[in-house]
Amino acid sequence: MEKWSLMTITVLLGLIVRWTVSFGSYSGAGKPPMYGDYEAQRHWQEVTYNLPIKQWYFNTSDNNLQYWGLDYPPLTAYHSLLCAYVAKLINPDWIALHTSRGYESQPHKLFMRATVLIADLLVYIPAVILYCCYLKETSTKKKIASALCILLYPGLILIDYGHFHLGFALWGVLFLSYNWDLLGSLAFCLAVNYKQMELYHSLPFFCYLLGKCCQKGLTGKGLVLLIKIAFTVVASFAICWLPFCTEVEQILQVLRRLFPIDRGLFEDKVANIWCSLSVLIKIKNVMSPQTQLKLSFAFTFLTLLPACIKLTLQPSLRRFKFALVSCALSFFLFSFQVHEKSILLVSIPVCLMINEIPLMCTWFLLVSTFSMLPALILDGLLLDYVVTTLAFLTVCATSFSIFEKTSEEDLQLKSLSLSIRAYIPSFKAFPKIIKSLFIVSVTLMGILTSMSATLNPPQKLPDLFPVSVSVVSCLHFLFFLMYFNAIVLWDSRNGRNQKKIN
């Protein structure tokens, strides 16, 4: 009873923080003619309510795709339609065709915030609570602390309440934690059909389930499970896409909107390798879009391959979670058409491991939020960023004593250290290196935040601070990619906190 009382308090605290942040500014507030992501969400409600389904993804006189055209999968469109029906009941002007463009008012802002809060209550928060309660060999105190840290992660709070909702794949991880493979497959398919960026997690899901099928035997139980999973995937996609399956051109148009290759290698000042390299080499100018696409595919595939192979050959829930991180990070760093908010797709699985490696997960989550600093400043969320980040660091530091857990075992680097000591017997430097790097990193992020907020850049270098944030964040992410891959590749355990694969 005490555990559930504390969990209830944790949820209430998470909701209070979310609702408090919701009173702040939002993307594109008072900035015509395009406004921002807030207007995109409202416009999708306008489009889905007033136009027939066959026009949702097509450019027409009533649906100008250059003005926040719908570019997410069907479930996002259906969600927008559902919100539009509620909006119609409250105030029809909010979704009136054409005349509602750029609509801004305090009641409408509260309505938009409420739609996100309800989505959190129905989708994200229950998954977090159930996942933390599931953790094996973990004290009640640590379960509560894990839930609190996850719910207070500033990246999701600031982006969800400054932009839009993410996080459906968490249910897939939760179901797989209980060995409910079909439900896990269904949940992940729904996640992909809500946000196509969830493909960042697709290979770990595929490799983990394939590895389980192989362990069971592809001529017996494993084959049956594989057929069931395949049927679940096909059926879920078929149902989601059914209204668009009337014509081949409908399907092709939706796919063109979901994967807009013509947008280029990256957007804005994203903290990935291509944007960082563009400081020295203008990749977009020296390479054709086709060459950029091939190069990004090659680097992405090569960097995620080792973790996927290990997961397929030796499937375990522990390796699955680490592979979710390393594969999503490979996609973010090297794939084509990356947005700065896509780092949240790496952050979600990192949140799930905060009880196992609290220092490294806390560090990564701080960097991931910092990497979005230029967008947060642009949207008027600097104060919200500073307050929520400091609160998150304080909660993590006190709940998990992160500065005391820096041994090789705590960092999950014992196996790698033993391998290095086979060649360098005196090597015991990981704890000191990590501690020093963490202090330098936090200090550097603090300095860059202060400079971005208080100083004007030189006239010849107007993007100095955003580019600096992106490059520094990218270097961090490259380090974390090596770190998480090292854990996956040198891990010889079958995983803690999981049930045996039958």
The other form holds:
Amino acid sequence: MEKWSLMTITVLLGLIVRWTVSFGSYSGAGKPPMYGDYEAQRHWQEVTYNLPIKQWYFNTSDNNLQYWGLDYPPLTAYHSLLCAYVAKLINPDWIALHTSRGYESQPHKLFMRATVLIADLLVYIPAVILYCCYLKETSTKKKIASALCILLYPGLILIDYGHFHLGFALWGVLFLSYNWDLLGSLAFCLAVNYKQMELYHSLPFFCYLLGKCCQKGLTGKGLVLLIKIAFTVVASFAICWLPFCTEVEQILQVLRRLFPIDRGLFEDKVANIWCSLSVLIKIKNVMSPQTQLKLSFAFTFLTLLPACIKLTLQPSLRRFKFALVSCALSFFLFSFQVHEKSILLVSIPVCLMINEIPLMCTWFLLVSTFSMLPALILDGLLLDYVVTTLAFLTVCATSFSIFEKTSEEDLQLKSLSLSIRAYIPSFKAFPKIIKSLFIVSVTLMGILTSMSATLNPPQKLPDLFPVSVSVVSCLHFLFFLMYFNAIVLWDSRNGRNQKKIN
Amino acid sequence: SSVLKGGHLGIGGGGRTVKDSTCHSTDFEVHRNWLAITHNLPVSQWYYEATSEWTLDYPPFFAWFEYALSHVAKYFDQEMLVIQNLNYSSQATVFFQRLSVIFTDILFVYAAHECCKYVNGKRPGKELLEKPMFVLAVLLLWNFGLLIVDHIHFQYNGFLFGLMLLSVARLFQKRHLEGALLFAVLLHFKHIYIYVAPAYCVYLLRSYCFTANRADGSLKWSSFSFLRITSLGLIVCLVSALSLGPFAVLGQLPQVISRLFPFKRGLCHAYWAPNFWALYNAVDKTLAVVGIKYKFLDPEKIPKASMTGGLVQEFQHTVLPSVTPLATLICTFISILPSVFCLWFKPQGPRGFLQCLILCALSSFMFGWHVHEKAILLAILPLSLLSVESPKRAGIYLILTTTGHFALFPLLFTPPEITTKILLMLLFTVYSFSSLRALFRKEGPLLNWLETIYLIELVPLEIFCEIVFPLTPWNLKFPFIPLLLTSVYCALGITYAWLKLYVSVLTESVTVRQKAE
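Alternate state requested, the form predicted in complex with the partner chain (shown: the form predicted alone):
Let us now look at the entire complex, which starts with that chain.
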């Protein structure tokens, strides 16, 4: 069958799954007084439409920042404003100042879902399709399979708000893979201006582009490129922040909202090192907030420096993609105020490599969805989670035959195992270890899911299940951190010399 | 292909369970009511109970099936089994009902698997996606009509079609007695399958009871086997006795028959099924309007009742003669005759039987009394089996499927369902067109330009009916216009496909006879 018809079918399947899931429950449905993320989105439309720009990020009588105040950069606000204009055309009650708090109705749900779907359709899905269509050295079957698996990734489907930032970041990677550096930087800047968590990806972008400039020679073409990129970045930031540039206080207030340093090391149960460590040591009680901040900074940068340095010295597209994963994962594990949904920032770069290391990527994507289980159960999405995860696993397992392809080369660990064999000559166990670990891990996740769904936790430990989910996921993420760093650091191949991977 | 089957159950399961929160159709309440009736009342009351308006109007085997289900239902939610709880729909109830449909679909998956074995692929493709078996499996398991009707609305058609396809597969495998048994059982599950009973009767009589043919393919009267016809008769009688026996003993047969065949309902229900009578009604209405405008008719004499009103009621045509149930029966009988004669005089084995089955189903759809548009699935699913074998059938299949499925659109009209149905329809249409085109790449285009234009015009029609029309002022005065347009436009397509299939089957048998001579 022709490629375009298969791609159309893939896109339609992705859309159908998204649309049917979005008609399940949503976060905070029917839960006054604060409701959930859905209400937050609606509230932002209300605030941006009714109040002047100067007041969006400030605590005023009309704008109570405690009730879902804006804490994302300006592009999110502009997007909410656009949606608000459309909402006004359909039903002004949805965004009436003050009176529309907690507004819940079927047409409104339809409207919100439609905006999310359209946003995905315009930005995220084309990026995925173009990326898969232009994968080098892969058969058509693998391209379609990659697109299908990426579009069926449960994590993104189950989270009910727009993913513009991930879409823009994907466009950035796509442009960079064609050496259109300026467009790539522009796309990434837009992504950062949409959600500040995209800064997790900023170091790899920076190091890769810096490395490229260095390669071209810092005195000639490289310098020109560097200046052009710098100019693009500054210009895009300036345009996005233009309405706020009139007063320094405006900019500072926005920054304060974006980076709430006084909120503490972590909130709720996240699959993060700090949260998992707090099972053993109550870090919050032991150290002062300043020390916590410094400690998390230190650990984050320690873990991501090796990959970034290697990327700067020897930039290649492949290393860049792996570095995206490892840096984002370092940030997720060690950084400040990490939200559990930030794992998506790691998952999307992992999706990009699904045709190179299918087993590990599928494994990671399963774990990342599993780590969000407590939040999903709270939002009433358990059944959707089970169905989409099973579907995803089946599709990946059959399209990429992950259980057969577990040789060292397939796992990209050849260089590492060669080095290990220099010390331990009989070390050949990588494939078997990894396969058995995978099966154990999936079984464990299945058991924990069914336990969380059916059993009630004991009285003394009311948070038993969310905490165990977080700890298990955290251990997995540490393992993956080591794995991805190993690939980057031991990878001696250049972009040109890649063997044909099919 | 095991992935496909898992995928079918999965998509069904996922789609369904997630749509629990959207509105339920009346079919849902119908089946809940039947669960309650069969659980609480003794058998003698089943066909008399009338607390709810949705009385039991399927044959006894289905009632026993609901009885068996009710024993599982009581572990989910006891309240659904109380007859007085009209429109009861708790989360557990909905979940159980949806789960039961998914579970019974396993039979459909098995039947599709059996049918795929008998597909005659002339050119086995190198890739999995181009193998006829794979294409057929997808066309059957992910059939848009079945997904919509079973899983978004709520019916048990999956496993009933599974029974039918399984009996067809058994006949292909020359296991005639099993095929006959399965069909007899099916008839007592849902009597709509009586539409295709003539095909079964004639085929079994001709190709099973007469064990041999003469050299030129015609009937050899001396080869009649009494043993075979007795065994067939025994099977049918046994099944009927099992099903209707208890009611015959209780003397309730007339009541059962009146429930099963409610002729009080009108020629068409509120939304006209796209058959011949839709065209007939449309012509009648046009003539009436024209007649009033040009003063041929007296406006006083025309009855006010609209044929497309909400309630099903009897009505009279204004210009053309009114249609009675007997008239539809005669029309159906006449339209089946050519295909049945074809099957009798020129049997081509199981494939000929399948063609006759499809033609019987289509003809009954065209001329039947109070046909529901879902009945088009009776013709579409068996036609899938033929579509992967020859390009001509593939072309007819594409027209019939696309129009038939489009005609199901009015069943889903709430805003969330509109997007779902459009996406699913696009998915199925894109797949069926591209896969069949890939299968028959060397045979040239499957559809000629007129047919292609007709199918493309469905898109503007849909946009007009769902988006443009509700925003115009005529929406209040003539709310039935979208339904009427859909019905008439699809009726044209279905009639065309029916005639084309008929002509191709008849001309094929003529060439077979000429070759034999």
